[in-house]
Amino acid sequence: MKSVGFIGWRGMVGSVLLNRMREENDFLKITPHFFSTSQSGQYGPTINNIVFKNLKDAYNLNLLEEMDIIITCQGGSYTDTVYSKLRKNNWQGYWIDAASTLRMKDDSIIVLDPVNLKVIKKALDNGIKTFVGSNCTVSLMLMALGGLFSNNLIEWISVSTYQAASGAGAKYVIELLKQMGSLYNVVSQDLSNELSSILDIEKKISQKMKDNDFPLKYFSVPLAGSLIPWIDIDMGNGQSREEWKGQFETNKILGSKSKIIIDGTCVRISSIRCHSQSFLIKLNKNISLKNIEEIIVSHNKWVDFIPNNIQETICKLTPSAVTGTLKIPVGRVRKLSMGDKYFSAFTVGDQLLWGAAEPLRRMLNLLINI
């Protein structure tokens, strides 16, 4: 059996990749060692009543080396400092990466198999051993419309994210519940009293908002009861870097010969966890709704397509419905007004396992199969 080296395995991803390989039985197939930044020599996870102790030091090129495949979720500065020593010491294992410090480079490949298999076999058969995890949304994004992408339908995309606070991390979606739970201590006594006027309680929480002590550690500013328009860094052009990657990254996991145009606006809303998705979607033909419907759900089973009325609407089509799934559902399609080739559509998915963790699993065992 192959070994496996896991690094970051306790952080949010992390702790769902290795959730999902107990479930799944993967750690039946595999050799696995443990390695940590901080905690080397103390006790590791439990895997199938087999408590792994001693961690790895996982900066210890020599132990690195020896792992036929390594899979990380420590993060792009712990990429950075190791994968390129790692590889000018001529390791010949597999790299598989949650980070984005490697996606867009020429010998690395996106990973998401239920949309780029063929991709991914290529790549295999010329030798290429650094596959990496797609960014949440697009892995969300053509998870819920792969079949329009594979049968080449889009002309266009024009999207708007609303993407859950542990997308950042998981000191950020403390920071949230913290706020939250600031928001309510204020007005606690308010809420319990009928004749309380709610336009006191309102004035109360937005200056509660603007306290000197309200938690701004890390998101800066209020995300409970507000939201925050921008994502990452400033691409120079008004386009944040998470905007940007939904067309670069699309098109390298695609393969895409001829470029398919995709930009919006990301916003990080205070859910906590699954990212959402509104899509404005031009085809390059008139297709009839029902059609566009069949050609979403023959694309992979994971997909639901959820009828455009307000009660499933409601029901199935939200973060607290789909958290902890695999499932993607696919709602509010309809037909605009500016054409017959336009249409709408709204997707949910967990951002910690179809946009994180699930396609670096599926990945490690296309690996583990050679």
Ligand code: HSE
Second form
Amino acid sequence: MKSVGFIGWRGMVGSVLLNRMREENDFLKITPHFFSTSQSGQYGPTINNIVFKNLKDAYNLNLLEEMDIIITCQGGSYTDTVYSKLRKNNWQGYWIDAASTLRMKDDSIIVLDPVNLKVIKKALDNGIKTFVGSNCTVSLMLMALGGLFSNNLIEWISVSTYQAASGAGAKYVIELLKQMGSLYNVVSQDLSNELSSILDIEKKISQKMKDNDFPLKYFSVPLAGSLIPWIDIDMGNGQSREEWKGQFETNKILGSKSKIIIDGTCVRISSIRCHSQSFLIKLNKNISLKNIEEIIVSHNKWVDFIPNNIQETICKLTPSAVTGTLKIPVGRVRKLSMGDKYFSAFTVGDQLLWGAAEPLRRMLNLLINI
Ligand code: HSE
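Okay, that one was the form predicted on its own. Can I see the form predicted together with ligand HSE too?
Full complex below, order starting with the chain above.
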């Protein structure tokens, strides 16, 4: 059995990965080794009733080099520190990474096997050993619209995202919840008094967001009761890095020669762990809505087509309906007034599952079976 080293298994993405691996009995297929960047020697996780004692030092290259496969959810600075040293030492193992650091390198492949299994297999045949998970909005878009991409039907996509706090990290989720609690606390008594004025309640809420004690350490501005229309760094041309990834990572994943244009605005909202995306899509030919539906649903078994009616939309096409599942609902599909080739679609996906951990888990399984 292959020796697999896990780094960053305690964080949000790492924990979701371990849970999925437990659910799918993946640990029966490998010899796992758990590493830590700060707690080597201490206790690790419990897998199949076995407590992994004595965590290994995640900076010890000799120990890392004993692994056939390393899978890291530790983040970009860990990858920066360790990856090139291992490769310089001629380590020939497979590196699977959740961080973005290596995504656009020529000798790495971005993995999302329901969409690009052929690209992955070709890369394995060519001796590629570095496999990286894509940005979450990109994975979730491709899982939702994969059928349209594989049938080469898309001319361009304009996207607006509604991204969950979990995409920014665990500390941000906690801060969002603290913000929500802080807002609730300032009006809790008014809320149970039928005679309260809604404008007084709103004023207290708006004032609380400006108070010095409002929790702003990570987001730096209120997210609860508000939104933040910028994610990640400025690319220098008015586009955020999150917006840049939409087109560049998609085209790399697809490995296609012709480039599909994707652009839009990425927005952080107060959802906890599901990203949503609203698409305006221009097709390169006029096809019927029925056809579009068939193409979308036949792409993969996780896509769920939600008929464009009020009840099914509000019950099935929301973060609260999708969270914690592998479902990829696609709805609000209709032709737009711009013309026959233009239609809208809306999708929701769990940012920690298909958006992060699941493509890595599936890549690990492909490698185990080599
Ligand atoms: N960049 C994403 C976000 C994280 O900030 O929501 C997932 O790749």
